[in-house]
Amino acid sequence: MKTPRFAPIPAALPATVPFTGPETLQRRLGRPFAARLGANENGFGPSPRAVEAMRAEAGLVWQYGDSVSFDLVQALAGRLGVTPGHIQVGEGIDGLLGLLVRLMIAPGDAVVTSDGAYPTFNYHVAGFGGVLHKAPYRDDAEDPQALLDLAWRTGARLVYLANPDNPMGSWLAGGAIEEMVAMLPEDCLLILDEAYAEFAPAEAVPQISADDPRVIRMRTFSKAYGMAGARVGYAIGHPELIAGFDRIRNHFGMCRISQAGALAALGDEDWLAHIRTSTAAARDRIGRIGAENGLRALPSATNFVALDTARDGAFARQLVAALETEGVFVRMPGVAPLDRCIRISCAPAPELDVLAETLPRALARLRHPSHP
């Protein structure tokens, strides 16, 4: 008997995910990893007040969660100055993501990104049948004139940028933001991932209306707020493209606990600050551990830092392996010349005790293979 067959775009896919998770590597390694420093979570944790907020709601999640977000949303909306319509709740940015291809991509329709990039825009543009156009980095950092140009070429419908940058950790001026938003072509959307702003130097971000038609920007709680595991985003933009998500949503598809915990997480501002604190210590450590070994830190605006091996990538992936074997879990970025660089997530002190004790070790036996 045949399994029914798949449409047309997926079975043409090969079966894979963006990135493996910690969790299948832990399996794999047999044994939980003493630093998890890979996935550019916060490990300092959420707001106290977050915890306690969806520890009171988990008694009513027989209840399905508001399908608007209404208080979440009004006060994002206050936050920001905007109106509730400007705002769009999901399942994290890479929800919506996924479902801002699905409403704006036909099969065939250019996208334009920066190869190497966040692999996870890269994946439903695929899923959707779009076509994908890449520029490459300029000085280990997105490049506009080269995403425009592109564009422009190719006709593209949407064209992805990340400020600060994710895998890099590298950021823009604002102004050159607003540059290129003036030179986009005639019916195409930038997609301005701001998952990392809380983290930004102010300069870093651009001063772009809710109103400008040409500009989708997407926020989340898994980064500065320590939300992760909650998958809590949110999409800022012109009310009609907003709206345009009710027509794909799932409607249900927000956890009434993780509404609860971003909420109070969105008004304990001490408890932002403190992240916010305790990152440029861990960022500057990181720097530290990287240059004892030889290595150079990347500037960074995000929770994690890109160490140049200035080696290659088969060098580099051979280190996050030998690293993984020490119980310590990084990651890299996946296209040349970037991949020279390891990627390690800012993390508490022990953490980045465990770092500080095996990134010699396993550069020794890299460098020095006869090395115990």
The other form holds:
Number of protein chains: 2
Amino acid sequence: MKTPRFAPIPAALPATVPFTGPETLQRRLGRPFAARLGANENGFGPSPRAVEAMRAEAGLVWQYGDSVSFDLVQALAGRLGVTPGHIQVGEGIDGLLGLLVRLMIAPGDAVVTSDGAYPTFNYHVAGFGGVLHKAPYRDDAEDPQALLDLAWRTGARLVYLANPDNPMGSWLAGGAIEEMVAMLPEDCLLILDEAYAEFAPAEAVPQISADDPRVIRMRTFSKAYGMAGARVGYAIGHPELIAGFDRIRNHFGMCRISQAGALAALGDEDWLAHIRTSTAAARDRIGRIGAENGLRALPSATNFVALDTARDGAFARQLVAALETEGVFVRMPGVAPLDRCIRISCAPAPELDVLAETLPRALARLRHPSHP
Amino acid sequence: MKTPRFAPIPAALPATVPFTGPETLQRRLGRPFAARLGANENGFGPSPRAVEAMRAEAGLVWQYGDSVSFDLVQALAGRLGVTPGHIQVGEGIDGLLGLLVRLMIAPGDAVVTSDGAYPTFNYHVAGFGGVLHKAPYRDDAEDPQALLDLAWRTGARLVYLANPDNPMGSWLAGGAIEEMVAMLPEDCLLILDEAYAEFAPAEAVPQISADDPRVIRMRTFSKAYGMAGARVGYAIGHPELIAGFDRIRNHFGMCRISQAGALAALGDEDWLAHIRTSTAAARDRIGRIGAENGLRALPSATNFVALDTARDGAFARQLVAALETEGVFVRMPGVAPLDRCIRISCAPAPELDVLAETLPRALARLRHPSHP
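Form predicted alone done; form predicted together with another copy of the chain now:
Shown next: the complete complex, the earlier chain at its head.
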């Protein structure tokens, strides 16, 4: 008796995963991390109102969540000044990216992204048989002209751009993205991943009509709203495109508790302001900790900071591993030359204290391997 | 400017959805349902321990959930006497069915199910370009021999069987399923949907080795565990098959709060026993309410009861609509001859009181349309 064979596309996929989760790393380490600074989670936490709403909803979890996330969609539409038909709520940007790739990409279709950008997007493209083409970063930022050139050259159906960017923290002016949209090939859709938009300066957010059929924007409650574990993201786009999700999505897939939490979080503007202030302060402090250790902080419009080791990927990987051994979870870009950096998420002071104490030790260990 | 076109498979899909959610129906009705008896939710609710665990976890929702649901998988493996490699946790059986279809089905591949069985499975098969072949029910139960015959005739790669069955509540003896497995064509996988297994008599659960590569079983926390809104299901199967999910699943897709709730729910055996007792009592009461109104209850091994109107689908549809107008949410099978029945979920006494009061009125209205 053999296991029935997989369909051709999954049969050809590698068994690798985009990221190893921090819990898995902790189990290998044998103890909890003292500082969880690797997944761009928001350790300042969700709005207390969101926590309260989720606690209140827990007893109602015997009911399926609303299959159209009506209240949340209404609230988002009101906030964004669009109609509910312009919005699709989904299980985080990760879930929405998977659905969007499935909606747009047939096997063999070309897709463009930056070399070193979000691996989970690449995972979904491969997962549906798309063919990835990668443009290099330019000065540690995604390069709209290079992405455009590649899209024209390959006949791409999707172009992925994160602004602000992950993993570098850099950002493009909104105007540069608007110009890029104007130059997109026909029948090519720009995925503008704005997971970190709430941390960015206003001029980093382009003015694009939600009725523009060439762009779909992705936002999330995982970052500024501090609800990564709840799995709530949303897409903003042309209603005909948004309606496409209903053909393929898991209609009852949204957790009921998460919906309630996101709705409450959206209503707490004071908490969002507090998060922005706390994150900016943490960003500065990570910069100072880096500087004290000879690592330059790249400018960041996000809730993380790329610290430049001024060495290569092998060195940065050793540094990540050394920090992990010390109980500090950080990550790093996967591709040269970005991978000379390590990426550190903003967090409350006690965790950054641990970083400040640990980073010199980890670096010393790399420079003097015999050091205890 | 046009919206970029969809890929061929989604472009050909209808814009329909498997189910209209009760919240949508309530918004149409203009008020909340007085009795929510349509989605086979478990109104007796989750274990208080699960609620407590979810409330405690809410403050930690800034962290992504464990991407491998380690603790929950360990607990399930221990409970089931299998290894963790035999189990895949996912976003409800709905989510797992979608992934499994994607893993196994290339466009044009044959898939077998029963005519009138779970629509969401059919939705996923269509969504990946599979070709559905449907065997009729026999005496209001799924018919293993008819499914087998059809699988052999069509060269099916997947056969779907729910035991106990939804929407009829009927069940097959475990031995009948074991015999069916022995006769499956090579390279054909049986999906055994056991969403309602915890409500069924022991003899309805087949003895199938988790190492048998011809079967994958699906279980859920949505029904007996009362956590439909949390979106936690699991598949049990051969480790090579289970490992396939890692190639395509949304690795960080599991809600952190839901994972904590499921783990706690699994540990509360007393609550599960209480749910079984309460559900059996509610099943009996729905049968009595049916009998008082001339509607025969079909035997059920689930947390719902099919009441036979002894009329046709048009009549049953009118009855469902009349109940809805009265504030009672029920559903019904979608296909003749099953659609002569209405399907009523078990629930606490106050909601069944509403049913007892409302059903005669709804029936009277159908029999005498001028009745106020």
